[in-house]
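Consider the single chain below, provided in structure tokens and representing the form predicted alone.
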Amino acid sequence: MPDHPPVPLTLEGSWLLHQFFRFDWKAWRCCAQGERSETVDEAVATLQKMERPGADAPARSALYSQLGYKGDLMLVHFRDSLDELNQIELDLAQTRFFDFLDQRHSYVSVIELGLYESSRKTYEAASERGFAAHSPEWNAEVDATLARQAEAMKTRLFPAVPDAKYLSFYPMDRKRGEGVNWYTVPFAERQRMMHEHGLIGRRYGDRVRQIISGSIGYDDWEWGVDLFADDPLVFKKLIYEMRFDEVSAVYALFGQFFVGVRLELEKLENWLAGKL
């Protein structure tokens, strides 16, 4: 496809944040039984809020146990801009209870689903009418391709945090160094691998729910994954499998994991007396 444009068309849906937090143990324990549960109570309606706008609504945040040395909790978000989830870490920041964490890390993006095989078939249409790429024509099919698929995607775009027991993050890149670099490879290579890439992916949906998101622009890496699953063990089979997926073997570069246990809101104050 030497005459279309080299960039897929995407649709993009939530936005993301990931927050991962030092707990300050040694000050905890020098406070008062009183303070602790005023601090407690206070953390517990701020997060429920964060977490559910109503009672029957879905869940846009979550909390998470992490485990290892990278943090002791996890906190993700799914909101509709980034406004709101600005707002989100100023609320948190108003709670006595964020005096107690240290902010070791974080992650912005916005979901994502990358469309090679649509974006292939609108662009060959396209020419076939006659339309010259970037043309009020050619942008209105793109716009009809996009609209068609947003619709049929809606809830891959906007989904609840999954309700699964572990979470495992990490971002990612696509190699582009001298030898070995993803955005030179033609269209028509790259659809071909991403394809085979999802058929790994999708033998692996009935036992972990994936959520891809976009990061060029906001953060330091292109792009972060989220597995949710009720048994962690799902989380080294796919990845491991997936390193032999030649997109994978080749072009893929990974940062660091993160992982955690799912922590109730309503446990928060076992959790703060070691247990889970």
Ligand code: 76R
Given for the second form:
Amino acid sequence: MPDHPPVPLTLEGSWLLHQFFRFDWKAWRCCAQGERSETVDEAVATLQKMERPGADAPARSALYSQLGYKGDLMLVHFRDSLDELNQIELDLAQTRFFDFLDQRHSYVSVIELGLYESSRKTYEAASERGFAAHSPEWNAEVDATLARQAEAMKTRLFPAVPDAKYLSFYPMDRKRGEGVNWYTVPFAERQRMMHEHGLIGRRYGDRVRQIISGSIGYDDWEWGVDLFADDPLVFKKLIYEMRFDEVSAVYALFGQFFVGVRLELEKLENWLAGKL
Ligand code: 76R
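Okay, that is the form predicted alone; can I get the form predicted in complex with the ligand now?
The next block holds the full complex; its first chain is the one shown before.
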């Protein structure tokens, strides 16, 4: 048995907030034309500021027209801190547009890269240098390796909101049941399964962009999964294929799924007039 810690090392990046709103069409229709235009203008200006700090800056928030009863609009925000995400909530609440929104759901998480492949090597290298697990020297060695990896993976840790037309978002857990429990599976076994998971995923790499965020301690599930693609069928094909993969077939639990179509902010006015 390896004597290294059972928890894989992870790198964290942007903080994520997903917001899901019902839009109050009835109240909107009752609203006078002049007030409507002012409301849209103000909403677009506020959302534009949220979306990108400058005209050419990468998107850090995005709006989606949502399908189904779970909501009409989804907002996704990528930020550097929880505080900034909280500020977004407050900024949005100051707009008149917010009076027509009913937030039905939200999700808070932080982008996470799970380092199953390299954790063992990192732990073993620290042990080989004679450092006891969790001793100050061991911690320093592990932290230095993590810092190097974070630098190398900067663009994946702090990405722009991908430019795809469709978004599928859902939360997930790894099973902790009486029969099977992911958290009692030996590290090497989990590493093998995650490796196989990655191999399937990589075959879809050219058609889907996946962003995994960790939410242990912040929200009701353990991870959030964001899939971005220009063809929504890819979501079903990828997720279906993964269900047969050991780590999903045996250990995955899924929450609610949310799906939406990207809505450019200039088109919000059209959307409010019933045109996508
Ligand atoms: O980040 C990486 O590319 C490294 C490999 C990798 C990790 C660590 C990876 C690759 N995933 C990782 C972690 Mn994933 N992923 C999902 C789902 O699970 C299901 O059945 C469906 C939900 C999809 C569709 C998906 C896609 N992944 C995780 C984790 C954290 C678990 C943990 O650490 O224990 C979850 C919950 C999860 C779930 N994954 C990929 C993909 C795709 C498309 C890839 C390849 C990305 C690429 O290399 O282009």
